[in-house]
Structures are given as C-alpha cells and as structure tokens.
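Take a look at this single chain in structure tokens; it is the form predicted on its own.
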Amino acid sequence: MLKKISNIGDCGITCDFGDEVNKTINKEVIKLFNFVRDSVKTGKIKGILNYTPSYNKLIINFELGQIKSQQIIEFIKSSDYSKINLNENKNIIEVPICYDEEFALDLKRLEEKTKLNFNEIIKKHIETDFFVYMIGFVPGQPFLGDLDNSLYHDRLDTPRIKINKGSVGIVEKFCTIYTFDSPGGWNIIGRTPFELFNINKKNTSVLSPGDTVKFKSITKEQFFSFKNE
C-alpha cells in the first residue's frame, strides 16, 4: 500500500499511500504511524521529532544531527508493520452533543440541501460510527468519517470568522469537532461540552487516529451542567 517515500526539506520525509481517501488506505497510514511511534518509544530508532498522519500520508520530522533521511527510509522499508492489528487498540469514545437551534447554526441550510428535516438529520448523525481519520488543523481537532451520503454538503461559500469551541460540523463525507475557537467553513449542526484537547494533561488529546466516535444527544440543560473529568 505504501507507494513511495520522499524527502520534504532537510529534516522531513513523507510516506505516501496515494491520493484516495478511504478507510482502507487510512488504516495502513495508521499502522505505519503506530509502528513509528512504538519504535521511537522503545528506542529502536533515534532522532525522530514528530510523526503526523493524514488521510493518506504520514509526515516524519527528524533531527538532522542524529539521523539521516535515508536511515529512516531504510528502517521503514526493511520493517513489516502490515500485521499490526488496529482492532486491539481500538477505542470507542462517546461524545455528547446538543443539537439545540442555538448551536445548530446551519439547520435551515442543511434541511434545504438534504431535503430532510432536522430530526432525520440528527438520527442519521447519531447512528453513524465515525472513524477518526486524522487529527489536525488545530491541536486535537479530529476529522471523522464516514458520514451517511444523504448528509453530504459542501463548505460554506464564505467561512465564518469565528466558530465556537466544541462546535460539530459536517462537510462532504466528514464530520469535525472544533477544539478551539477558530475560523471555519463547515456546516455546524450542534455543539459538545466535551473537552477533546487539554495541554495540561499527560495525554493531551482524547482522540487518536483509528479511534471510533459515537455521538450521544443531550439537552441544552445537560450541555450547560456538563463537567469534564
């Protein structure tokens, strides 16, 4: 599945699995991600600074004074990480979400586009087991797939200057949760009080690539009384 490994600058390489975006390819990216992470932790390879998975690529950054790109490339090519079983480490995380109109900013837009009423949209969203493809854009922000195709929708023509932290949005086959206040062009369908990223915790991000997310509907009252632990 790994098509090629290329240098990106002096201190980085990209492991390229192709251009398609699907769960099968992403699982191969995550297998390599887990392999590199475990190899760094166990000291099998030195000098790796960071390893960042996307839909179909893995970026590896390294300290040039400790290791050369060719050493990393040879290490990966000579290793068999294909047998890593992702199901053994699979985490299913339940995320509370409030679909109240105050939080569902694009309610009317989605109803017009999908020809579904909002209760039908919520039902399809709740019933989906979302696969965490990647974490990115801002720290801890997950890109979740695969959305029911009846809910597919393009980005907003004009992005909002500010999307509130915890907002849950959909675009095309994906769903995301904003972990910080930030600009954005996703269709917002609700908000969660659940904190997915905390720099002060040992495990800063609740979600990791390969996890599964299930949304659970809560009331507005439950939203405001929710306590992160």
The other form holds:
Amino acid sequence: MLKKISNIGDCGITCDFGDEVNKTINKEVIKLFNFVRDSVKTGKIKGILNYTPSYNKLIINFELGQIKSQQIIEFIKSSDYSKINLNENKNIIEVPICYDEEFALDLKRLEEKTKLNFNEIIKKHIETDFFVYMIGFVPGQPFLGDLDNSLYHDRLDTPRIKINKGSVGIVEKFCTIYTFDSPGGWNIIGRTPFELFNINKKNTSVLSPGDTVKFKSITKEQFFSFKNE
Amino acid sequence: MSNYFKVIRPGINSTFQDLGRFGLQHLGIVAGGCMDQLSFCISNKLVGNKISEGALEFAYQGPLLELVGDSVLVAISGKVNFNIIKKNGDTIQGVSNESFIISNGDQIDILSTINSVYGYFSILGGFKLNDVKGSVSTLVRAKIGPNKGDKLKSTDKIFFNRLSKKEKTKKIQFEFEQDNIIRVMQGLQIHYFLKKSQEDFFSKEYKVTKLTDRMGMRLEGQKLENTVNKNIKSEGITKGSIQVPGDGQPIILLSDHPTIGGYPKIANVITADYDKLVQKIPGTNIKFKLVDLAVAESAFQEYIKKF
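Given the form predicted on its own, state the structure of the form predicted in complex with the partner chain.
The next block holds the full complex; its first chain is the one shown before.
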C-alpha cells in the first residue's frame, strides 16, 4: 500500500510504501512504476523526466517549468493503478553462470560461514527463482532476491578495489550481477559471460524491475566460448 | 574541405554535454547533462543555436583547439580566461559570453575558469555528435555518449555542422551570483539527525573539498550526528540531494550521481541555486539556507527568466 507521498527538493517526489523489503511491497512499487511510465508514454501526464523504483519507494523526477509536484501527487492519488496486471510484463530470463573457483572468489569463505559445502551452496543458488527488485546504482545492475536464508551473509569488511564485469555476488538475502568493472563489497560466487547491459542496443537492459532471473550453471569452456548476440 | 577542430591539449575534464538523457533512470542510467545549465544555454544562444544543442563542457583548464577549415562563429560562456592565437602568431585575449569568429589555422587556448569550475564552448550549427538514447551527454563512468563516452583526448578531431546561415556576433550581459548561500529544502531523513546537528547544518559553514567532481561534492564541517541509522534501504536519488554517510560529513549528489543510494539525506538543493553551487571551487565556504517548496518554486520562476 502506498503510505505517503513527499517532496524531494522542488523537482522530485517520493512514493513511500513502508520500510520493509519484501516482494509483496516491491510488486506494489513496480505496479505504480508501470502505471507512471505508461502514463508518460501515452501522454496522459507531461513533464516527468525519470521514474526510479527501489525496494519500497518510487521516486519521480520532473521538469519544474512543465509541471509542479502537487499536480503529480493529485494525478497519482486520483488514479486507480491497482488493476494493472503485473504478470503482463514479467519476463523470465535465464542467466548462464560459471561457478568455477577462478570466478567464485568467496565460495571458500562462504563454505566456512554457512557450514555448507560448495555443491550445496551452488544448488541452493541455482534452484532459486530470483525476482528483480530494482536496477541501478550503475547502469543495468540488478538487485535480485530472495536468496535461501541459509546463504545469508554480510558484506565484505574491506570491499575489493575491482570486481570484474559479470561477477555474481550475494549479500544478506540479495544477489547482484556487476554490469561494469567496479569496486564492491559483495561475496562473489561466480561469473556470467552474458551481457546484461549495452547502451548501444535497442533493448539497453536485458532485465527490468519485476522480471524473474533463473541461473543456469555452465562450464569454464562454455563461459569462454559464450557469444553475446 | 573538411572542417574540424584539432585537439592539441584536451584539458582536465572536457566532455560533450546537453540538457541530459531522460526516462532511463529505472535502468540505472542517470540523466547527467551539463552541470551549469544557465551557462550552457547562454553559450548556445550566443551563436544562435537552440539552447539544448550539444556543447563542449570543460572544468578548470579547458582545451587548446585549432580550427582546420573555413571561418565559423563560436562562443565561450562562463567566467573563463582564454586566448585566441591567430595563424600569424598574434595573441588576442578572449572575452567570454560574447561570440566571435575564428578562422582557418587560428587556435583557441582555454587557459582556466576564473574563480569557478565549469565553462562551455559552442559553435554555430552545433557539433557533429551521435546521440545515445536521445542525448549527446557524456557519462564517462559508464562510457555512455559521444566520443565513445570518454573525455576529450589529444589528437581527437571535433567535427561540426556547417550552416550557410550567417549569424552576427553578440554579447550577453550576465551577472554571476557571487554569494555563498545555497537554498535547500528538508531531506527525507532529516529527523535521523540530532536537533543540534540540524541547527548546525543550517547555520554553520561547510567547506567544498577537492573530492568534488561531476558525480558529487564532498563537504567538510561540523560533524552531523545521526541517531537513527547510518544506512537506509537503498532508494532512488535526485540531483542536489545532500546525503550524510557514517562519518557525518555531507556529500551533495551532482549531475552524474549513482541512481540509487543507501545513505540518509538531510536536505536537497533547490533548482534555482544548483548552477551557483556547482561553480564553487574547492576551499569555498558555503552556507545552507532552509526554504519551503513555495519559496523554491518562486525562486525557479526568477531563475528561468534569465534563460
């Protein structure tokens, strides 16, 4: 349920769905996100520049010369977006992952912490249907959940200076895929050769908020021979 | 004859920018775009372009460019110290916020911005740039934009559109705001901070540090005590948001900010004061003044009159 709408500066608003992070709340956020995006695309509302869903909030940025926050707040409050069927635009995407120890930098540490062996950790990871909660921080980076609770683990105490593009990491109940070489503190369990983000393609990001990701284990040979279309 | 500028020296951080790339923040792509919108638009107006035409933004030290081709009308906006070095060796001191004609073999040497950070270089007809998702803004961190998403480099060639239209040189009288007061609205998590820290934030000076770029501006001053939680559940970020990490020193998120973040935010800079803010050089002491939405909206009405 949308709890409240507040201003963020003079050209942004936040639609707040509460403090918790779970799929039920996130699906509500994505429903409103889809509604706002469709309303922008069909010209029902003008002046909106960006819409950013996260775990439990939707942030909307607008052009102050075109529209004021009060008009957007009234538009949302007077709309019945609850009828939008989230399943309509929900895709299931298979992401190949190689769990070879060359890529799975933190599997050994996770074995110690979780008291599970390598194969059990992989099995639990691969059997999970991951929901795309949100995309961002850097372009195309998905935040997926929920991990089996036996795999919950904290961030690294000292983040790595460089994590390779394609690395798959876990923290708490979330899983992420690095779309750029970048610093990071997630526990790395494998790497995908699949390019999730390419600004030059029409479909810039393979994943969208609300999609489902299923990982598929591949060998090192398959990893190196993988070709992105 | 092909017409282009030869890049002899690229400058510190020279990138092509326009007003931003919109509608993609849900995929992690920030709007970005020029830092100082008013100066950007003025550079386009000076050469008779539409105000949203892509221009070259530079910071501190700009590029040294040589024209290869026929004479063309160009302009530099901002507070900029630059020279025009004629083909015959004569050096003329340039005047910013005034368009001028440059001829084959002449060089433009953008030496430095004066007590400010950003300046803009525009050309009649605009640069020949390939847009990416409807914008020619460069996001270097993600390699998105013209010039392969990168800063200008030595040996680059800058091509431009040549119009038959003749535009006269012109001058725009332009008053830079000199004061160091930045108006802000309350942030979503202002109540995370001690009452005393809130008072400090709105009354004490904060120094702009060297750790400032297109992504953010780190400030140094009275530590802000967070009594609720050092982190929040990651949420979308808006340009001008002032976040406070665990060390209690505020960071203002600027045009190329990450799209989501997990630090509490104490305030947000109002649109009308953003251009003034981004031009503050490291070492400047700024002060925040708390205003409400009505004040911010009427300040915006005053601000857009300048365009």
